[in-house]
Amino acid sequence: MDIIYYHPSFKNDTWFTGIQARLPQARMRVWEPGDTAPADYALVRTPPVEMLQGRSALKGVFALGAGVDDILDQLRAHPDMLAAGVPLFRLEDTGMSLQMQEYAVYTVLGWFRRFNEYQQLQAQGQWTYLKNHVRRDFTVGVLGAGVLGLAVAESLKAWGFPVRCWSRSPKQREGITFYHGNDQLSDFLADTHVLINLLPSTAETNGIINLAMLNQLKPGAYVLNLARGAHLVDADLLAALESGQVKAAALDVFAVEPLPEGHAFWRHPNVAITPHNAAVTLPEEAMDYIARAIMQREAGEMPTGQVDLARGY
């Protein structure tokens, strides 16, 4: 089989060595402009349009990340980029769930124990006792109940917090309260003390975390965005922080990355920033999934992780 590969920043040698060790029958090459030679599979991150255009013989395109919005954005502008019937796959987990769990648990426990406030008091030289939050009132709401959203919800449930999830369609999991659809969004937001965003990036979800949503949270709420910067209206979060409706926020993703030097988030005392590294692609785990998925395709089966192009995830 022939595999074409393109990634703007990954080291090619790691992927070539790893894939060929798992699939000895594979001939793998870096795609270069002008390469129209046959290929059975493509491994890509933000691929040039011409890399995939006209390749109707592809049995699968594997996005080297959990998100596929870069490819979907290109498809909207160039609908013929992906031939009809060619499946697109995303990395469903491949080690990302654990990383997201680590980030979420660390952040939520920090807010629950008010460590961020103690750090501010330390900077001011103040020895002050702060009253603890009450666990049963510290409801955590997760926007998005996909693989990553459910993993984060489960990890926080283990710490005894009341946990709820909201998704487009109904879901069920023991010990977690589920809401779905626009009709139940307000019920989900009511009394939510910590809002964690792990929604997919679609036209419907862009800008969803706005002032109207933030004002429905429990006063003094916390906001953690681990999905996409486009989900959040920056000015609305700043307004909610100013009014006290939101007490603090932790942001890993931004509408413009890197975050511009003059952005207000940089200097805000109640905003914590990380550089879009809450969960990164782990090559070994990703290659295990890709190799397994390719063997399933060769056997005429459909692997998990296929993207519904109409829904955007």
Ligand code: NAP
Given for the second form:
Amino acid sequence: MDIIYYHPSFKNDTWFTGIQARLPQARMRVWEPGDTAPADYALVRTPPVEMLQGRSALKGVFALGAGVDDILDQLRAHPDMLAAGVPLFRLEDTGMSLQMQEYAVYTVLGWFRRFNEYQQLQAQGQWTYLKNHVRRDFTVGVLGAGVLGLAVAESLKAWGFPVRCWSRSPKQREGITFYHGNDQLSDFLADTHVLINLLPSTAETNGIINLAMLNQLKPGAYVLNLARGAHLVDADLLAALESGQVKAAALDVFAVEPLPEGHAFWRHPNVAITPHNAAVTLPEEAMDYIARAIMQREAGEMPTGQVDLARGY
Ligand code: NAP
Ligand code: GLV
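Alongside the form predicted alone that was just displayed, please also present the structure of the form predicted in complex with the named molecule.
Let us now look at the entire complex, which starts with that chain.
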């Protein structure tokens, strides 16, 4: 079994040793330009188009992340990048849910207990009591009720916040209110105090966090973007922060990464920034899934995690 591998920044050794230990029959190689030798599987992040082009014998391409917008963007520009019938798989959870829960719970509790405001008061040497938020009014709305969105919703539900989610298709779970489709988006947004984004980046969702959306949230809302920078219209968030419609934002992802020097988010007193590491790919967990999925493919089965290319996620 031949596996080709390409990642712009991961340590290759970790993946080679890990895959070899799990699949002793595998021969894995880093793909180099000009390599057209046969391959059964590909492990990739933002792969060069030529790596996959013309490879109709591939039994699976494994994205080494949860989001596949990078690959689908390339596929739109080069429709022959994936031969017909070659399945694309993505990482579902593989340790990312817990990381997202940590980030979301930390951030929401910080806003709920107004810790960011106390930090600013401390910098001014001020001993001031701020009025507490009321938990039952501190409604958290999660855009996206997939693997990560639901995990985050469950963790905030456990902290006693009213939690709602918005997705494409209807869902049901105890203690969470679900909305779906564009018709129910306004109902989802009304009364949402904390907006958390965990949507995939697609033609339908890019630019979705704009002024029209922000203005429908509860005045003084909080915004946490954990998904992709393309979802957010930066100028609209800045305008909403300026007017007070949005009180604070925490952003892990940006339209341009690294966030360019001089961007207004860098020095905004009510914007917290992390460098796209809300939930990183954990190699051991990811390789457990990939090795299992390859064994399933070898047995003629279809593993979970297949991306619907037409839907875009
Ligand atoms: P997922 O399981 O595919 O869930 C996506 C959710 O979005 C689903 O509930 C889906 O609805 C919903 N959705 C998609 N298009 C929609 C639309 N047009 N309208 C309404 N809802 C829509 O994805 P995931 O594993 O939770 O990951 C979500 C995203 O997180 C990834 O795509 C990636 O961009 C991002 N991410 C970021 C980091 C980071 O470090 N910042 C790390 C990992 C992932 P249905 O349930 O009805 O299909
Ligand atoms: C990270 O952003 C991922 O999509 O895995």
